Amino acid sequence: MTEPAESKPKRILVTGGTGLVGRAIEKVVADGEGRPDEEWIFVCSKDADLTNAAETRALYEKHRPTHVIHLAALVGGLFKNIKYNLDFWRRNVHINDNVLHSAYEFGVQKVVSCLSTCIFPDKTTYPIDETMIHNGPPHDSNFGYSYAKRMIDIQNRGYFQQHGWRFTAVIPTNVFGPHDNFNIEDGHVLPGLIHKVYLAKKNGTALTVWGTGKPRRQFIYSLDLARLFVWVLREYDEVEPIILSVGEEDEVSIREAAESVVEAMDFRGELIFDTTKSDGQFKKTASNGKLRRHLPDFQFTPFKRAVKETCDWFNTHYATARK
C-alpha cells in the first residue's frame, strides 16, 4: 500500500467515462475548466471489467492516478431496476469495493464516488439532506442499486476512521444531458420522453407518458454537474457526501418535463398519460443547502435551456445517440 502524495500533476483517472457525466466533465475541461497542472484520463468498460479486482488494480498500475472520479456503475430505468435488484446489488458492490479499494492500495489522494437520491429512505420527511441517508430502507422498485450506493458511503467512512484517507460522494438528483442513454424501456425519464417525442412526431402518433404525470423531480443538467464535480475534487475535504441539485423551488412534474420536451422538439400531436404503468417514487425533494453554503453564486442551467439543448443534440446525433 502506497502512502499518498501531494506532489503534482495531479493525474485524474474518471471511471465510466463515456457515459453521460463522463462525457460532460470531459467537455468542461477541454473547455477552460482544466488546469496545466492537471491529466485527465477518462476510462470505460472497455479499459477494464471493474467488478474484476485484478483487472481495476491493473488499471490503476497503468495510469498511476493521484486522484479519482468514480462514476462507472451498472444503471437503469425503474422497469429494469424493478426486474434485475439483484443484479444491480451484487454488479454495483464489486464495482464499487475494486476502484475504491484499489485506490487505496495505490495511494490514490482523493476519491469522489457518484451516488445517486434514490439511495435516501423511502419514507422520509421533505426536503432530504446528508444527513438522513442511512435513516430507513430505500424505495422498494429499486432496493439493489439503492443500498450499493449506500455503501460507498460507508465504505468512505471506513478508509477515514481505520487510515485517514479522504474519500468522498456526491448525490446528484435526476441528471440529463447529451451522451445520456435514450433508450425507452431501460433510460431514466427525461432521455426516454425525449425518445418517444422524437418517435411520435416522426411517426405522426398521439405521445404517451408512462404514469400519471404527477410525480415531481429535481432535474439537474449534466454540464452543470460536470462543474460541480470539478469543485468537489479540487476544493471539498470532507467525507459526508454532499448533493448536487437545484433547489427545491425547481422541482418539476413530469408532465410539466413532457411539456419541456413537447416544446423544445416543436411537437403538435396529442399527450396521453398511461395512468396504468407505475409512477414510482413520487417525490424526493433533496436540499441543496449545504452546496449553497459552500458555492452561493453558483449558476444553473434554466431547465428549459438546458432541455432544448438536450433535444438538439439528440436530433443532430440521433443515429449515434445510445438508445
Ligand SMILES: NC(=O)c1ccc[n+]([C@@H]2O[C@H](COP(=O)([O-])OP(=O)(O)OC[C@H]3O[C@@H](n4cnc5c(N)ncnc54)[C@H](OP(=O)(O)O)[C@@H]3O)[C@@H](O)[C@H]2O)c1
Second form
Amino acid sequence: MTEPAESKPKRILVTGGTGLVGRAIEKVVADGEGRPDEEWIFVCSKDADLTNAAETRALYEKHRPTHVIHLAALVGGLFKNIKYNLDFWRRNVHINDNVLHSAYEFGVQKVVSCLSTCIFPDKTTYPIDETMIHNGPPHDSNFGYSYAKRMIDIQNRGYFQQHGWRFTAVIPTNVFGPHDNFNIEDGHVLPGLIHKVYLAKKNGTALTVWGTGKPRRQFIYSLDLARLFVWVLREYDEVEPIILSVGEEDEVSIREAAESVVEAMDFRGELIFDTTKSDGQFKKTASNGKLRRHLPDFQFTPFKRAVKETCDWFNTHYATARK
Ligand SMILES: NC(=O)c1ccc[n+]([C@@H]2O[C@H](COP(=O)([O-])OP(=O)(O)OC[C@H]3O[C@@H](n4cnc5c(N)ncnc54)[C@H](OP(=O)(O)O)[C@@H]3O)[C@@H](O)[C@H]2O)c1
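Other form of same protein, the form predicted in complex with this ligand, not the form predicted on its own:
All chains and molecules follow, beginning with the one already shown.
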C-alpha cells in the first residue's frame, strides 16, 4: 500500500469512460475545463473488466492514477431493473469493491464515485437530502442496484474511519444527453422517449408513453453534470456525498418530459399513455441545497434546450447511437 501524496501532475482515471456521463466529462475537459497539469485517462470494459479483481489491479498498475472518477456500473431503466435485481446487485458490488480497494492499495488521493437519487428510501419525506440515504428500504423495483450503490457510501466511510482517506461520492438525479443508451426496453425514460418519438415520426404511428405520465423527475443534462464532477474532484472536500441536481422547482412530470421531446422532434402525431405499464417510484424530489451553498451561481442548461440538443444529437447519430 502506497501512502497518498499531493503529487503533481494529476493523473485522473475515469472508469465508465465510454458511457453517457464519461463521454460528457471527456467533452467538457477537451472543451476547456481541463488543466495543463492534468492527464485524463478514460477507460471502459475493453480496458479491464472491473468485476474482476486482477484485471482491476492491472489497470491501476498500468495507469498509476492519482485521482479516480468512478462511473462504471451496470446501469439501466426501470424495466431492466425490475427483471435483473440480482445482476444489478452482484455486478455493481464487485465493480465498486474492486475499484475502491485498488484505489486504496495504489495510494490514490481521491476517488469520486457515483450514486443516484433513485437509491433513496421509497417511503420518505421530501425533499430528499444527503443525510437520508440509509433511512429505509429503496423502491422494490430497483433494490439490487440501490443497495449496491448505498454500499459505496459505507465503504467510503470505512476508508475514512480506518485509514483517514477521503473517498467521496456524488448523487445525480436522472441524467440524459448525447451518447446515452437509447434502448426502449432497457434504457432510461428520456432517451427511450426520444427513440420512440423518432420511430413514431418515421412510421407515422402514435407515441405510446409507458405508465400514466404523472410521476415526477428532476433531469440533469450530462454536460452540466460533467462540469460539476470536475468541480467535485478538485474542490469538494467531504467524505459525505453531495446531490448534483437542478432545483426542486425544475422537477417535471413524465408527461411534460414527453411533450418536450415531441416539441424538439417536431412530432405531430397522437400521444397515448399505456397505463398497464408500471410507473415506478412516483417521485424522488431531491434538494440541491448543499450544492447551492457551495456553488450559488452555477448555471444549469435550461431543460428544453438540453432536450433539443440531445434530440439533435440522436437524429444525427442514429446509425451509431446505442439503441
Ligand atoms: N444515467 C443516469 O440517469 C444516471 C443517474 C444517476 C447516476 N448514474 C450513475 O452514473 C454512472 C455512469 O452512468 P452512465 O449512464 O454514464 O452509464 P452507461 O452509459 O451505461 O455507461 C456505463 C459505463 O460503465 C462501463 N462498464 C460497465 N460494466 C463494466 C465492467 N464490468 N467493467 C468495466 N467497465 C464497465 C461501460 O463500459 P463499456 O462501454 O465498455 O460497456 C460504460 O463505459 C453510473 O455509476 C450510474 O450508476 C447514472
